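Here we start with a single chain on its own, the form predicted on its own, put down as structure tokens.
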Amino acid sequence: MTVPHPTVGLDDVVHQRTRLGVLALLNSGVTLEFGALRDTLHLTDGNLNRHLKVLRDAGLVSTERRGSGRSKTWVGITDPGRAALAAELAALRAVIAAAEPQR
């Protein structure tokens, strides 16, 4: 049996560009307000909402409404989200190593 290519280790939920960006931004332990995430990643409200739903449904981020009146949504990474990001980064490193020319 052959060894699978490192791309097999990529997680489709995490690997998508926007979702990877959200997890990377949140990985420092901060919670970010929805608008800050949207603006930093150059997304529309609807696009970010869709990706946050995927990440929430997978248990990788949590969201919380804060404030009175016009409350804002704050997003944080969960422990499983940190683990998923770490695994994705390890898989990406393996892909890069496999793509390097052998000397």
Given for the second form:
Protein chains: 2
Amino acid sequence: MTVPHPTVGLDDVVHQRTRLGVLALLNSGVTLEFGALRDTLHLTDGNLNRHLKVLRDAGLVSTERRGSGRSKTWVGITDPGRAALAAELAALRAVIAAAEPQR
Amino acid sequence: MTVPHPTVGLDDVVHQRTRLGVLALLNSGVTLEFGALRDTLHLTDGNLNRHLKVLRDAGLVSTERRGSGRSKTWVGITDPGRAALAAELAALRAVIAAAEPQR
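Counterpart to the form predicted on its own, namely the form predicted in complex with another copy of the chain:
Time for the whole complex; same chain goes first.
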């Protein structure tokens, strides 16, 4: 067994389930408002902020404040983010294929 | 968007990439020797031991020492482990399907 298992290549920045959810939701190119992301992923503000910081620091998402007064934060995926998600999804497909006992 | 995203249901005990690799490798029902698991997943002894403890404490794998003198540890998946992996793989399929922009 020298061929590394497909999980070996998974990037924890992307694979962590909340961050995977954020990238997957944004992958269609839509930008989502912070509150919508938080509710869809059943998170607290603090939790989502923490994961958005990791994704932003890695250059995988961008955030933008819109509106005056109580402005809102909108989140979008970057090209590197889309590429990182594509690599994650390819690895997950390989994991699923490898895990299914050959019938 | 009130329907929770498929990543919301992921169980971190199973989803963490090393533990996911261990369960996926064992899912065919084969029991694997500690060293073979370690090398296939590119881990150190300490790292694999830490993750096996989490999986064993959750009842998802069982370990057994075989041989006299320098005995070896063999690892197998349990029925709850197989069920937990099946749930993870189903959720991952849903994540992949949801993430792919409808062409």
